[in-house]
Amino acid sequence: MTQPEWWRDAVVYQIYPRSFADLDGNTIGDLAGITSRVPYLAKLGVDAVWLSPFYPSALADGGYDVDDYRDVDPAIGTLAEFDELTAALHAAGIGVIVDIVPNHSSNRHAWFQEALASPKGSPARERYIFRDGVGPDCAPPSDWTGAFGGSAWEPVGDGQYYYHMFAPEQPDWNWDDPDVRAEFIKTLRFWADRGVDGFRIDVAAALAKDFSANPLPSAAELAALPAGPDHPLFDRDELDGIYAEWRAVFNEYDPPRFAVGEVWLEDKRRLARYATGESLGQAFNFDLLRADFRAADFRDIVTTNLDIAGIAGSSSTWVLSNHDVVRHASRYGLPLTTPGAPFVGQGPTWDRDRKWLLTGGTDPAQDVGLGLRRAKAATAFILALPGSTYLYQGEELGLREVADLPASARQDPSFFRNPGFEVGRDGCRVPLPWTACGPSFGFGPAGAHLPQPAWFAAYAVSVEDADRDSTLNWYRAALKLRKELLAAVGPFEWVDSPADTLHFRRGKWQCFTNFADDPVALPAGEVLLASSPVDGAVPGATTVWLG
């Protein structure tokens, strides 16, 4: 990508490599499979792809347990194949963003194995967070639980425990250790030197930690602390220094590399710190992932996050689905929650989704047609906003969540560590359907690592490619038109509109969304794009672009 700040208004397509395309027939998607689909990505019209982890891994957490940050999992490919993929994407005018997982490694990482083999207090153990057990029974250092359930502390047999924010197979790095900081600088340069244009930073707000308190706060005390300088785990000020070092590395390249942080914070003022030109450059705005399809909620979210982007001197990010959440075509097909539900965190929308998943997606009933109409309307809405849009593989096909996967097929650790409470994220990670028939709908010659439902046949790329009214062809048209409209875009401003609708303009480009069930009058202007057919009025759950 030749423009220094190409990412500010880019459309980025997230690829979960293990579930995109399998060329070698081992049931797992691979880099060669992605390379074979570069023409598809080019025709779709995306500006960049973000590759979720493809590193060597035991898959204790879908590849986010990394054995080696500077290699490729043999089941997925080789470094040479990564170079071939990067070259093919660049030749098509598509940038490359890779996932960096700096909060924790795999327990198979060479440095963690060295730490286990080394004595207490050794330099090898200082790279991770080891603490002595407490009391006569050598109990864990605190009663904290990991994100996937169970204790956050794992004993190693010599009176010490190591801390893991997530699964036991994911020991947390100690970012006070200079070896750790230097190692990640080396990793960033390794991938930037191979042509990577940017980085998505996993758990970006949690690297810096403070375990100096004795005793450590209880789980209840920890839960009551807001993220920020006084929290031992999240959003500490020391992160500014870490990311300033990274920014210096990014600026060594021409054009400068950028990063987008996975940051879940209630305090939006602190979110801006991660998105400045002295830090990562961009931070994810996840508010729409936790919002219902409701005009008031969308307007509040947009206003807040455009303000934050202005404070940071960055651009906002808009995302409706990713590898961690229920696909938005399903979320929007469920009954709305109570107005005013929280936008982020474990709010009513999230609780509703979880309960729906626990019933295999049957209670409450999902309105598939309404869910897709709302999903397309929401996508058209965010594509028209200032900032970059992050799409998740398969949403361009209108895929919904595969909620009824059998327990025997599930892979997500949250399912196994929280039985009866979580079913995990496998339902949005099911391999894509490329053809309407075959052992894995064209994903690969030997089947898929997660079972695909029969209804995938109607959503296959081959089927939708041939249907000019398909969701896929609508996405293609929307992304093509968006590029054209951005060439002469004006400032963002809200326009007064009827209840349960939102209307904004960016110069001559207008976007109007009807969040209600009943049609409303079509605003003046030429219809450039509509998420569902428009004939004199805007139907419910529909977005229209006007010029």
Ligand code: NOJ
Contents of the next structure:
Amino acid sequence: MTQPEWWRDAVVYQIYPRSFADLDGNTIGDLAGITSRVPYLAKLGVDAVWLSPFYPSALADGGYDVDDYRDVDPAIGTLAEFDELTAALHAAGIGVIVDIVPNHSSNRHAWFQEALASPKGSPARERYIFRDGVGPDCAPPSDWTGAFGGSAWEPVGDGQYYYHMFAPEQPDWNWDDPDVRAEFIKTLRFWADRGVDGFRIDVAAALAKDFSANPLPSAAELAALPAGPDHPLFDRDELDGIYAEWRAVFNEYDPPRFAVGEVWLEDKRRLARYATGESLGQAFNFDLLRADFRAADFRDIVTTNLDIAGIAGSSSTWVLSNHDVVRHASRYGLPLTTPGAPFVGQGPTWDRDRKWLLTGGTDPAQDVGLGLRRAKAATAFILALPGSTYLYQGEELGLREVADLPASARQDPSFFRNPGFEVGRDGCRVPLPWTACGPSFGFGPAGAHLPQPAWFAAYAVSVEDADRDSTLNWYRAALKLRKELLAAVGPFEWVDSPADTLHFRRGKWQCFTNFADDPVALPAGEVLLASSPVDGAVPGATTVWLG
Ligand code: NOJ
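Form predicted on its own done, so how does the form predicted together with 1-deoxynojirimycin look?
Below, the chain from earlier opens the complete complex, with every other chain and molecule after it.
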């Protein structure tokens, strides 16, 4: 990408490589498969792709357990194929963002293996977080649970435990250790030198930790502590130093490399510091992943996040789906939650997902038509906002969650570590349907690593490509029009509108969303785009762009 600020209003398309397209027929998507689909991405009109991890991994957590940060998993491709993909994307004018996973490595990483083979107190163990067991029974150093369930401490057999915020196969790095810092600088340069345009930083608020308290706080005490300088795990001040070093590396390149932090914080004001020009530059705003399709909630989220982006001198991000949550076409097909219902947080699936789980995954109350209708309305709404939009592979086809995967097919650690309680995230990671028939709907010649449902046939790219009114063609039209409209955009302003609707303008470009079920009057102006057919009035669950 040649423009330094390209990322500010970019549409970024997230690819989960193992589920995108499989060229070599090993049932796992690969880099060559993505390269073969660059024309599809170009026609869709995205500005950049973000590749979820493609590094060597035993897949204890879908690739977020990295064995080697500077290589490609042989099941997915080679470094040469990575270069080919980057070249093909760049030739199509599409930027490349890779995922950096700096909070933890995999337990197969050479340095973790070295740590296990080294004695207590050795420099090799210093790179991770090892602690002695406590008391006569050599109990874990605290009663903390990992994000996927179970203890956050794993014994290594010599009286010590290591800490893992996620699965036991994901030991946390010790960011106080200079080797660790230097290693990641090397990794950032490695990919930047290969031509990547930016980085998505996994668990960006958790790298700096303080385990000096003795005893460590209990799980209950930890839960009561707000993230921030006094929390041992999240959002500590020392992160500023880490990201300032990274920023210096990003700025060695022309244009400077871009970074977006995966930052989940309850206190939104703390988000701004990750998004400044001295730090990562942008921070994810995940609020819409936890919001129902309701005007008041959307309005609050927009106002807060535009403010935060302004404070940071950055741009906001807008996200409705990713590889960690139930697809929004399904979330929106469920009955609305009670307004103001408290957020229920537990594990990697959250309150909306919990609602899904309560239904057993195949809830007859899911209204498929309404879900997609609202999904498109919400997409048009966010595409009109100032900032950058992150799309997740398959949402452009209108895919909903595959909720009824058999237990035997599931791969997500959150499913295995929470029996009977969490179904996990596999339902949004099922390989894409490219054709209506043929093995694995055109995903690859030898089947798919997660089973695809029969209903995928109707959502296949080939089917939607040929249908003028498909979700895919609507996304293409929306992205094209957005680009044109952005060329002459004015300041963002809310416009007064009836209850349960939102209306804003950016100069001549207006966006109006009817969140209710019943139609409302169409505001004045020429209709440029509509998420559902508009005929004199704006039907329920519909967004229109007017000019
Ligand atoms: C956030 C990633 O998005 C998720 O998929 C992963 O499980 C955790 N971080 C741990 O790396």
